[in-house]
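Next up: just one chain, as structure tokens, the form predicted alone.
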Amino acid sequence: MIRKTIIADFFTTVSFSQFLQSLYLMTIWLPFLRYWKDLEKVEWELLEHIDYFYNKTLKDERKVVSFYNWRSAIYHTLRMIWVWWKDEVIVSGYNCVSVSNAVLQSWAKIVYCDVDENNLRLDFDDLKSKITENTKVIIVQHTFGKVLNVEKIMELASLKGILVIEDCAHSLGTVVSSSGSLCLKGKSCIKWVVWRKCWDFAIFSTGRDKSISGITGGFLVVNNSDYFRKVEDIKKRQKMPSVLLVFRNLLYNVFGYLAYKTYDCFELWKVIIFLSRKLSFITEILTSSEKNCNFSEFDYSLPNSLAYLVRKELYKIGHYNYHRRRLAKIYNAKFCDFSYPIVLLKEKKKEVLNYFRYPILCKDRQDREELVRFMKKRWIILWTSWTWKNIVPVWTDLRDAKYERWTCRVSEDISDRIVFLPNHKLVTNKDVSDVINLINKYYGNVQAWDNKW
């Protein structure tokens, strides 16, 4: 009997339904791969999901534009603001190289701000010390679905005349309520409900490693009427990806699903993934040029077929987040009484997190590495894509990203200690039981999960 491996990353957005949808798009919908109705509808359907109080006047109050990927949205936002080589853009010191690449390609100077160890939000004291007369933009990142309380940052930014971009790539589906009445059932009505009038721009992602997967995709929502005309200019300049590039994206769902189903079958998955990458059948999340902060292909629009996938996934986002929240409650209940592992993100009052990832902190880098090896020997693969370096992924050249070591000590420490537990839609109660019991065994905790949840 083949033993099941519990996987925490890579296959988290792969499913049988997406496998079938991708085949459908590559055959019956072949004439509509790049242009058709879904491309027109997806932007306003996304607004419906991120704004609980949606109404017909919303179109006049905000503007939205879709891109081939999320970093293109960041880049065009900065170009819309007209940042230049003297202008400084403050970003989180615990971040993806895509953000650094977009900022550097816009010709702005990037400034890294450290984070709070307890919740990964920007450290306010460090932020104040990093602001200068040249600071033009602050990018506030809601890391791993934890929507930050940005009122203090907004107040500081307004006093200094600084624009604020909310990076919501991880937070699609997180709920924040001012009234306290929250829908906690697994329905698609669970949405990100708070739109503050004070922010200027918000950016969302539907990449393959995000809350929902359109394989790739980015959306810019503009809340500042001074820039509405520029949004229309951006749409006019956009180019559509080639049919071949769209096909390669759709093939990711096909090969990814086949690899997942054969993961424990004589390691056939390695052959499938190796060949698909070697022969360029599928696209990479990050290109080699982007890893070196040289990527400059930012003018592509979201093709119709990927917009179709986003629309299908939006209907399921409530169910996905409900499932992740349920698993997170189990993890929280079992780990809260122990010194290690440290549960990093927890819900607060009037807040429902999407638990895009479930991060825990180990004692140090060595402890994290030993835990990962311990779990891997027992058929559990923990997620480590945001570990090793604070500007991820691990092969990022920090010099190209203009980051100097020890600039953000807390961010570097967290990247050494952090690891992520399985909590995606393919994880079952039995899987959670195995994960909890093995982690308790590793740390010498006597409490085990009794599978009564």
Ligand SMILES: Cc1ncc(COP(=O)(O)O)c(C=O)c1O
Given for the second form:
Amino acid sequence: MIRKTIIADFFTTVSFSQFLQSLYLMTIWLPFLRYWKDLEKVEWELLEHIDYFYNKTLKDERKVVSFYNWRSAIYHTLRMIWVWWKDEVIVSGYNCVSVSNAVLQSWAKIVYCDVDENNLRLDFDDLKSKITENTKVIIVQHTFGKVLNVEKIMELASLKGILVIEDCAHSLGTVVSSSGSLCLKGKSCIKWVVWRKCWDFAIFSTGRDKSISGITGGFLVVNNSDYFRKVEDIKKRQKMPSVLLVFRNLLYNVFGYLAYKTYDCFELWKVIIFLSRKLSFITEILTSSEKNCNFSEFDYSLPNSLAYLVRKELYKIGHYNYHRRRLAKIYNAKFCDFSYPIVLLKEKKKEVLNYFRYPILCKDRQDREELVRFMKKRWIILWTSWTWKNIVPVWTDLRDAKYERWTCRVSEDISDRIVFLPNHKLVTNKDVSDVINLINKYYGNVQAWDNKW
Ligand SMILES: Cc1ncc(COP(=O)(O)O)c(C=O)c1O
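Given the form predicted alone above, I would also like to look at the protein as it appears in the form predicted in complex with the named molecule.
Entire complex below, previous chain first.
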């Protein structure tokens, strides 16, 4: 019998239905591959989803515009705000290089702010110390779906006349309630009532490694009427990707699914991935020029077929989140009595997290490496993409990303110790039980086990 490997993050957003949908889009649906009605519908459906208070009046008070991905959206937002080489944009010190690249390409000066080790939010004291008279924008990142309590940042920003952009790339599906009633309907919300007069832009992502996948996709929500016309102009200037590029995106779902299904079958998955990459059948999440921060193609729009996928996924977001939360609760309950591993994301009152990732902290880098090896020997592959460096992935050139070592010590420390447990939609209760047993065995944690969850 072939032993099943439990994978924390490997084509985890691809499912059989997405595999079929992508085939359908490349064949029967071919005439609508790039242009059709889904493009327009997806924008309002997404806004409706994120905004519990959505109604006709508010509809006129904000705009939502789709982009090829999150990075294109932030790039154009910063160009629209008209940042210049002297202007500083503050971002989280624990971040993805695609964010650094887009900020640098917009000509702004990037400033990294350290994070709080308990919840990965921007460290308020460090933030205050990094604000100068040249600070023009603060990008508030809701890392791994934990929406920050940003009132303090908003207050500070409005006092100093700084624009706030919310990076909601990880937080689609998270619900935060100011009144305690917003969790109804399972819709996501970004504290609209409290913040709508404060924050200016929020950007969501539907990339393949996010909480729902349209393979790629970025959505800019504008909450500041001064920018409505400008954002319309940007939309008009966008270029539609070629048929080939759209095909390469869709093929990701096809090859990804085949690779996942053959993971335990004589290393066949490696052949599939190697060939599809080598022959450029699929698109990459990050290009090598992005890792060196000199990628500047931000003008593509979202094609209709990918908008179609996003719409399909939006219907399922509640289901995905329910599954991930359920698994996270099991992990939380089983680890809470021990010193290690440290559980990073805990839900607070009036908060429903999407648990798009389930991170834990080890003692140090060596401990993390040993844990990963220990688990791998036992057929469990933990996810390590946001480890090794605080500007991920590991191949990022920190000098090109304009990050100076030791300027965000907590972020560096976190990236050494963090690792992610399997929690995607294909992970079962039994898988979770195996993972918990092994991790507790590794740390010598003793507990009376039962698997009746
Ligand atoms: C926090 C964060 N923001 C933005 C992005 C960029 O999203 P996209 O892939 O849609 O450009 C990423 C990418 O992983 C990210 O982790």
